[in-house]
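First, one chain by itself: the form predicted alone, in structure tokens.
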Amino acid sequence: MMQALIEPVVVDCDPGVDDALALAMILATPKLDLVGVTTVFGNLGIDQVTANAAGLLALAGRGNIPVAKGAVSSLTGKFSGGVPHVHGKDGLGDQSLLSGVQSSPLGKHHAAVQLVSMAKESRSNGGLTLVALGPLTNLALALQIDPEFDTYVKRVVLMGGNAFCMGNATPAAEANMLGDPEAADIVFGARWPVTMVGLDVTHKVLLSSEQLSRIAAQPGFSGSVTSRTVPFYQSFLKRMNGIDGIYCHDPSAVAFLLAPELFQTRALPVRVETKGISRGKIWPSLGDTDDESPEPWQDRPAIEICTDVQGPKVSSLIERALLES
């Protein structure tokens, strides 16, 4: 019988609630390899999302995972500071979750070289996987400093953008475009294969407050993670949006690793507003054909755009994985 192919990944990420749900995804697959991590501004400032990162590894047992430091702000040099109010001021949800956790030295290099290198280093072996969970600042930077990145790369698959919705930054805009428009239509434009896995499918999965209590009840990483860092961003969504749970944004992306079958996709070239009141938006050429596209679409790749799902396999998905880590 022959064996599943493991599937290396590199996690650019600004932990966070969800970022950190979906880090436990990872960890709990075996068919997912979770080689590297790089952390970007977002929901909070790269200090602490940096510190968040190599404590969460730390705290589940696989602080060999290197951590590499990345962008502060944009490419435009904006940072927005952050959003305490939806994950706290620590971005794990204020209940010391990595108080005492000894986590390991981060890596000497920008997360942008450190990107170019671990992909340059893993072509013989088919590749690497980036799963982008915040702005796409580090990705942007690393086709700089080597215009080559997107060939050394298998496929990215990113959780940002709102093809066909409304966002949730702003009317217009997700957060994670609206963090960098810039470096992420430089990401959608470069030669890589591109998976968006935006609102128009992430506002569909919902683990419920029942699920959320079978996660937290159990024991290990997955368990003390939901247990401790939950509960103040499932207030949060409650306030603000009326349901009872969470949206899974970030485990999303890694959910369509595992079950793509789930996902209906459309294949598109896109831009990313970078001016006005639509800043960040994600726009999908729309053109009686897909070949026919207008400026300044034209010489786009087209992404693969997620614009439905099947929520509660989805959710049921999550539910299993993160109740094996």
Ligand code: BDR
Given for the second form:
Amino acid sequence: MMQALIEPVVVDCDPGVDDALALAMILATPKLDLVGVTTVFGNLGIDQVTANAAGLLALAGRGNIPVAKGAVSSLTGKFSGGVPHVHGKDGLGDQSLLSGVQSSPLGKHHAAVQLVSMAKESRSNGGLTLVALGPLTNLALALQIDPEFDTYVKRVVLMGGNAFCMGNATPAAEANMLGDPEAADIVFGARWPVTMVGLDVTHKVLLSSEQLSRIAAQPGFSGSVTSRTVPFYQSFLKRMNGIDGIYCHDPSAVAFLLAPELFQTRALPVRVETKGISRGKIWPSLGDTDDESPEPWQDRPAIEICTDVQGPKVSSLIERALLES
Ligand code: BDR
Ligand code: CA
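Condition change, the form predicted alone to the form predicted together with this ligand:
Following is the full complex, with the preceding chain placed first.
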């Protein structure tokens, strides 16, 4: 009998309401094996997002999954203080979701060290899929620690960037890319296969308030996460963007793992702007300029950029996954 292949996954994240939903999806999906979680500053400071990651796993009854704390700031030492107005002061909607939850101790090593060792270990097991849901600092640091790191990893699927649309953190840039553009430029230039699930598609994947109510009514982990963390995020999006529901940024990266056929992609080399008002903007080269391959893009690998998506189908897939846990 054919056995469904199980994909070992490490999530590098900054929870964050949508990071929490992405974790819930992975935990509910038998073909994905969450072997570790690493954390990075982003939505809030590193201590808060790390406590959130460990607490969420404990709440899900999966406190055995190792959590390693990572970068406190970008490669150049920048951290803006995060976005408590988007995710709440506790990063999880300010409804004390994790109060009284006993988390397992954190791993001893820095996230970047832990990433290298998990990637090395999983080489005999088909290789590791890295799902990156925050600034890319830990991945860039891991490449600095071990320049062969990109060859140990099977693939990187990341939420971030805006190839052919506006940003969300600034008119130019998406939040995760703005968090550490220097790191992102390193990650996009490395030898691993990278898929970018950015705003070009995540702004087309909405969970409606009806879908959210159905998930929130579930008794399990996703139900608690949705009923307690989502309302804060949802009211921010209503105020800011006038939508009735939420954009599924981080969950869309997980959806890509499960149903890539619902996404349209283009393979293009990418650079990331690190200066000025466009800091954090990713620039794919279409090869249609006067100079077919301008110098900054020369010899850069092609990144699989998600350019379009069957939004309602992906949103149903996310709902179904969340109803499972
Ligand atoms: C990304 O930024 C963070 O606020 C979210 O968690 C997501 O990873 C969306 O731009
Ligand atoms: Ca995130």
